[in-house]
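Only one chain is given next, in structure tokens, and it is the form predicted on its own.
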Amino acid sequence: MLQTMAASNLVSQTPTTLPTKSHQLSSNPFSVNPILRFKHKPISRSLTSLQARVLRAVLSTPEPKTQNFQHCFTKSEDGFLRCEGVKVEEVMEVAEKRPFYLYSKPQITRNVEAYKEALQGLNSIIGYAIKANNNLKILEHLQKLGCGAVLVSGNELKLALHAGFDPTRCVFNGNGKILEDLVLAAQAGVFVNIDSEFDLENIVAAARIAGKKVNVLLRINPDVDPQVHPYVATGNKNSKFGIRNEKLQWFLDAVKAHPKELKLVGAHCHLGSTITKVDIFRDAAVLMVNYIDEIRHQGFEIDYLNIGGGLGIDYYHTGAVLPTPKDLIDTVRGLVISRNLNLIIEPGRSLIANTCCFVNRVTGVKTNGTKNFIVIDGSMAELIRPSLYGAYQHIELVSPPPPDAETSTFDVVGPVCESADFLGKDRELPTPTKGAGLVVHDAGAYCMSMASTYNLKMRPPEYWIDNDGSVSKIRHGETFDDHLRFFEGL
């Protein structure tokens, strides 16, 4: 009965949902014209006692306790994985055969409002970064929630538009902004983030092409270690994004030669992702918060810091005890009310990535004599993070295997032509069944946003379950069909 219900809702052109059991929410979580250069001076007052002011700030504030997040995938006692109460079984049984993406739309909620709880008596924006996962559903959920947009995109920002948010509670960053976007930034009334000086040139000339001001940031980078990979630090000396702080006191004066374009309201800084000290943040917002008394003291009003995203998750499973939002914002709260600023922040990862599954079916076994092999219908295309970063992603069987079923360490892989299609290595699993259901966890960031057609597999589908414990389909797969019409009419 179940199945056949499902399945004639899920194959509709619009989002459709499946009545399951209903499981309560938890309360808890262009030509232009050219524009001036300008010559380099320094900045008025130094900045060279930063580090002696730092270590003083540092040492005064004690690392956090911290708490383990709550979590919506869950194995029960009879060994079936649950999405909300929901068996991932009867899901895959109603879903399209094919890889998908299994998404808890309360446990989305609960993660936002952690944040909200954590920013309570602070003027704030959850700015949610868009690259993370830019399905429209989603968007249009956080947006309702009360969550800003972060941008690196002029498609994200039209997307950030589609999906109702609050262009002045958008913040559009980047380093490689083209004059196009810009423009449309300015017409929008977002928040620009100033990464270079050719970046400047560009706002100043989209400003007068749109006839308005832009609200801009400088991105400072601080040259913090946030200890991460380093395809995910951003905030280091080598980083590609930000102005250099040595180049500070240039970019003020560029701001003050162009009063009608730019109005600087803040300072942004950027550490990286996967971050699981917030001690980091902390001693870069020493710094960011000694850079904004420096503008000031220029005659500047600075009303917002944005000390970026980056927090990590437990993506190992094993019960590791992770910095929460509140961990993160209780380390600078006291520097924001201090200089009386409103503080942006800009999650990702830690918003929505363990509210989804990555869900798959095994093809098969195999051994090439000393690798065992599970190989399923998922792969890189989907799901790349462990092929480009080498990143951990826990991986189980959705159902108990047969009791005869002999646990072996396999790599998880997929069919894709390349050495590096992988979703997991050396993961002591029970050999599965031909046909049995894998899921590779934590998969709602840079999972389904980072998929391509290589190989031409079609980028899949994606499910939510609803607060009453419904399936709905937010996003339809796509087909064959879908990749002849970018040849149709040439």
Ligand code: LLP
Given for the second form:
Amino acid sequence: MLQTMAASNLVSQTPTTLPTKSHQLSSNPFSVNPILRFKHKPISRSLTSLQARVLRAVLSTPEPKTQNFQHCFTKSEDGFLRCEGVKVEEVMEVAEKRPFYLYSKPQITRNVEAYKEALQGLNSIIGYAIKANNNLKILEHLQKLGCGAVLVSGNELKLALHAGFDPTRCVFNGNGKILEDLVLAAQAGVFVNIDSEFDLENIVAAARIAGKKVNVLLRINPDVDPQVHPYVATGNKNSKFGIRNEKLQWFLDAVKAHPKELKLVGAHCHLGSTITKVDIFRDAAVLMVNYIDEIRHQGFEIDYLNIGGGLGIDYYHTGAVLPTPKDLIDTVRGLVISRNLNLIIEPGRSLIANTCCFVNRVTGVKTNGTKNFIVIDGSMAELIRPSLYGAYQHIELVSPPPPDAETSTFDVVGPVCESADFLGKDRELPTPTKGAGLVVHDAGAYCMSMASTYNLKMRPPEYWIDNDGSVSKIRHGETFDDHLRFFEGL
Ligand code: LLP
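Having seen the form predicted on its own, please provide the structure of the form predicted together with the ligand.
Below: every chain and molecule of the assembly, starting with the one above.
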């Protein structure tokens, strides 16, 4: 209560200056000492794909229509799931507890490199959307790889600074940014997107409190249908995000009226998430550069186009050809160059989702009516996307089932007291034995960051595997004692 009051009073007080960069925790609670060091074994998947390519080259047969699915988690011929050559089953044996999240650090690097290559020849910022995954160790890694950060709260901003992100490569977004967070943003010197009339007023107030001019972009809602689940569509005309083009003049006049507080540097849009057609980005970029022309025509020297994030990934693991970062950038490259713009992109999912599996143990198998269930220790509390959006995330066992295991259709469910508690529906899987390992793939984005402690299922630990096959913990699992701490002294 006292803390809440103190926070809301912040605006009327002189704000304390924000420390700028490279804050290290005084004592690092995250042990990154490798807990496991496996001999790195080459994955037979890469040999097979290489052999296939050589064979195709020799026979001069065309590449197949589907992509040869390359993933850091691969099942080799012996039936064991490996991550960067390490058996997931072996990690399960040493993990602090289950379920847990397991990442490939090299895959994170590869995903960033793909964007960097795609952006060659353009002035650009890769703003990693922290909401997708806010693990501090992952943020530090992304920052070292040269990413900026995209933020939606004061705490995300503080964490980004803590992880060492350069504030001049960070963007503060959101339709409900509160004044005290905007003051932090103004002090830190990050880009701020104007989302509404009241947001503009608050940014002006924050600039005055911080005594700093804020570099702002106008978040324009281009009304382009991203063809995704309605919960992750953001650029339609009835969306709660951004401003409508018919109000553009009002915003330009308001910015002009506050030359001491605001410097308009660009325009931003974000269409939605899980987008699998790059034409959609192109359509929006065409509209956006037209707005930029109009804004420049009124005397503003703006040179940033921010096209948001939203590129989808192959959740289905069917090898379907999905647009790559290069496809995305190539579709807007000409427009960006034609207007001599700096390009900001805000990827979350396409940088981090495929780097991680959510690793569980099977508690048991049961049948009710016509339904078979695999009950696991993980649940909607740790991974809510299937329950919330009906999202598909691929599921498989980590080790070969017994030879006589019958394959059936199962719902994979958790122990949480909700019928919506499922990780997958109608999955063809071999009947697992009690205690078998089972993973939910592509769990790097919007899984741990959306986890709750419903039913007092404490948030799970996280690990990553490095290039040399070593496994390190990158976040402790929460404990019951952590929970009791919220009540200490009350
Ligand atoms: N920029 C803005 C302004 C955004 O709103 C978002 C995501 C991103 C960038 C990053 O989008 P990405 O590249 O990750 O698609 N919880 C949902 C996703 C919500 C996305 C919200 N905004 C899910 O689990 O699919």
